[in-house]
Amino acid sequence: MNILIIGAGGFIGSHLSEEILARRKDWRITAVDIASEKIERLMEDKNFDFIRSDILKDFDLIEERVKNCDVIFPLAAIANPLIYVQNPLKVFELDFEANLRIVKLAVKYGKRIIFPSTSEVYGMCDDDEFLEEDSNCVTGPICRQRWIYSCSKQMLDRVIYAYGIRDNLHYTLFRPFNWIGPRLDDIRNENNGSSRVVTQFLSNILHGKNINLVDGGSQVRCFTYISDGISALVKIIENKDNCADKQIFNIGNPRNEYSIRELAHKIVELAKKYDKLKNLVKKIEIVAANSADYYGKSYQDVSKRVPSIKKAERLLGWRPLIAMDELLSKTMDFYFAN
């Protein structure tokens, strides 16, 4: 099987590539990205073919690679709330327009596509747990530009679903819920808002800065270790008895349900075990921050985001294994142990 991973140099793409090369010698990866730092160690593998390319520009190259693959993972996207607010059109151009071209190529050449939706498509849904087939997708007013990411992903979900009906496009949509682990973000960047929440807090500690809880940190998230997410993706690729064909899956860990405030306190306590952080942690405070000041006036948040994973358990035979303390320890060891 020839798997085309567009955005292979990112967080999910690098871990997915690593797992496939380690476990499945009968699968070959064509990896496309503008960056390769996270996948340098994979370059020598005979089943890994890396192409440095920008999908916003190299349309012919991408089409040729789609023609010659069996499965497409279009993972290239911007997933940072600060950019949603400050540069929404950049999000739209990559996350929607560029990926729509890839979806259309999958239809044109009859290729299977495994598309990364997002937990953010549910928006401000007030269900106790989000169901792939039943929960509403609720976003805020147009002036809250934070929602352009959610809307871009949701529109592609709807387009892919429609192609599945009209053109028999074979697809799987997966919705990651706060996947965390090594190589998530570069914590050397000390600017607030430059990383996702866990790595942002790690960056704050590394640089001796206070941890900011946006709007008090009462928001609830469910955190999933990257190895659990990748194990689900491998099952989706395998597609035993077509169990993943034309399906949508939440991939998250509802047992790791914590508020952002609880997360911050956990990270601070765990940071004390690292020699290089002990003195830094003593100087750090956990403080409240206004979202308009932190992200900008176009920001709007979600109070709770908890997935139902019953469908993934039933059809894929998958369930997450890594609990919260282990998840944080593994991630922090990567950034701080050495």
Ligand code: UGA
The other form holds:
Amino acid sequence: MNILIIGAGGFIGSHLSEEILARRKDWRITAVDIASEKIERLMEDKNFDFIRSDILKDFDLIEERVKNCDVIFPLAAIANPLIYVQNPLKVFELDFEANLRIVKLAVKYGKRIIFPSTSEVYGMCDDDEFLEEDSNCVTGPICRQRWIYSCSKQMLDRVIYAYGIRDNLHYTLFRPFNWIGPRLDDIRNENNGSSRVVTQFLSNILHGKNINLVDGGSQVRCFTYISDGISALVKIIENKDNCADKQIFNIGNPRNEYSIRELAHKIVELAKKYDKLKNLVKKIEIVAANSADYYGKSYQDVSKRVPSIKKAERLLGWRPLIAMDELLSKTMDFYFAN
Ligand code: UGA
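Previous: the form predicted on its own; requested now: the form predicted together with the named molecule:
What follows is the whole complex; the chain from before opens it.
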């Protein structure tokens, strides 16, 4: 099987590529990205063909590669809330416009597409747990620009779904719920908002800066270790008896449900175990921050986000294995043990 991974140099793409090359000698990867820092050690593998390319410019190259593959993963996207509010049109151009072109190529050439939707499409839905076929997608007013990411992804979900009906596009939509692990963000960047929450807190500790609980930190997320996410993606690629065809799956770990305040305290406790952080962590306080000051006025938050994963368990035979403490230890070892 020839798998085209667009955005292979990112967090999910690099872990997916690594797993495929390690375990599936019968699968070949064509990897497209503008950056290759996270995948340097895969370059020598004969089943890994890397092309440095910008999907916002190299349309012909992408079309050629789509023609020659069996499955497409369009993983190139901005997924950082600070950028949603600071540069919403950049999010629209990459996450929506560029990916729409790829979806249309999948339709044109009759290729299977495995598309990263997001937990963010459920937005401020107040269901206790989010269900792929039943939960509403709830966003805020237009002036709250945070929702441009959610809306871009939601619109693509709807377009892909419609192509599935009209043109028999073979697709799977997967919705990551706060996937965490090595290589997530660059914690050397010390600016607040430069990383997703776990890596942001690690960056704060590394730089001896206070940890900010945006609007008090009572908001809840379910954190999912990257290897659990990747094992779901491999099952989706395998598509045994067409189990993933034309399906939407939440891929998250509902047992790792924590408030951001609980997360901060856990991370501070764990940080004390690392020699290089011992002294830094003593200086750090966990403080409340106002979201308008931290992100800007056009931010709005999700107060609770818990996936139902019954569908993925039933159809894919998948379940997440890594509990919260192990997730944090593995991630922190990557950033601090060496
Ligand atoms: C994330 C991002 O949109 C994407 O990475 C992704 O599509 C999706 O959710 C997902 O991974 O499921 P969110 O969970 O809000 O959205 O992003 P984080 O930056 O990780 O923030 C989580 C929570 O921590 C937010 O409530 C945020 O306000 C809070 N936070 C963040 C703090 O309290 N302090 C900080 O310093 C940073």
